[in-house]
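Listed next as structure tokens is one chain, alone, in the form predicted alone.
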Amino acid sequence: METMDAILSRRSIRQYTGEKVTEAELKTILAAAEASPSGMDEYENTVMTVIEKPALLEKIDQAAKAAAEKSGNADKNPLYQAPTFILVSGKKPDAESANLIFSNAAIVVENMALAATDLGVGCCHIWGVVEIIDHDPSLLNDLDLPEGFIPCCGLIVGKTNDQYTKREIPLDRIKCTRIK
């Protein structure tokens, strides 16, 4: 797939067959993450946790569902029963670079999403669940993150029956001011 085809085809997949991606597909997706840029070349400030353990995925899902029920969204299915969740975490920043770890993590996730799209593998950016994880000491303990790291965002991946197709994207969705 050409780069723009992958970009125009990428979308959030929310239905999975339950089948994991192959090892080769996962390696390609993780290689795309490794190819991501990192602010100030500080790659050591980003870590990925590939979660495939069904019991931990269920624990994350249940914690997120409980939080959703409190907010009135009881019918949520936070991880969409995807068999793999790749959590991207960053080293807690100081006040001067507070946004940097989140920018780095978002770029990592987008690179992985484009690779998954190119492979025809289902994927979806995950944000809300990450906040639940960040505020749940039990989940944080299960993830065994390095000292001083916090969850930033993630990507679920898995086999799907959905197909990616190139979309027509309106060129005025994001306001753009051009200064010449």
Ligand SMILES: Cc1cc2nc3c(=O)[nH]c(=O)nc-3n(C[C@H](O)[C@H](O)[C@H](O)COP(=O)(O)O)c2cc1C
The other form holds:
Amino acid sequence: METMDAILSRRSIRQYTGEKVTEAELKTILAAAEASPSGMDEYENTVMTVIEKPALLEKIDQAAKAAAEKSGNADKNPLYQAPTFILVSGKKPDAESANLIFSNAAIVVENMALAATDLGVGCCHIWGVVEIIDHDPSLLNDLDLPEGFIPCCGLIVGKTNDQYTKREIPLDRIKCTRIK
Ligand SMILES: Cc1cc2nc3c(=O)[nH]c(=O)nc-3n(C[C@H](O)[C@H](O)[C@H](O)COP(=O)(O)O)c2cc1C
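In place of the form predicted alone, output the structure of the form predicted in complex with this ligand.
Next comes the full complex, this chain leading.
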């Protein structure tokens, strides 16, 4: 797939068969993550956690559902029963570079999303559960992140019966001004 085809075909997939992507596909997706640019070349400040353990995925799902119920939004299915959730975390920054870890993490996730699209496997950016994980000491303990790292964003991946097709994207949905 050409780069622009992958970009225009990517969309959020929220239906999964339950089957994991193959090891080779996961390797390609993670290789795309590794190819991401990173602010000040500080790759050591980003870590990925590939969560495939059904009990942990279920625990995250339940924690998110409980939080959603509290906010009156009970029918959410936060991880869409996807068999793999790749969480990207960053080293908690000092005040001057507060946004950098989130920019780094977002790029990692989008690179993986484009690779998943290219492979024809399902993927969806996930932020909803990240905030929940961040405030749940038990989940943070299960994730065993390096000291001082916080979850930033993530991507679910898995086999799907949905198809990617190139989309017409409106060219004005993100406002853009030019300064010449
Ligand atoms: C940073 C970020 C976080 C997102 N978090 C979620 C999420 O938690 N759950 C979800 O279903 N979709 C999530 N999405 C997907 C967006 O809803 C989706 O990208 C947007 O509606 C555009 O649709 P498309 O991805 O199909 O083009 C997220 C997207 C981004 C970029």
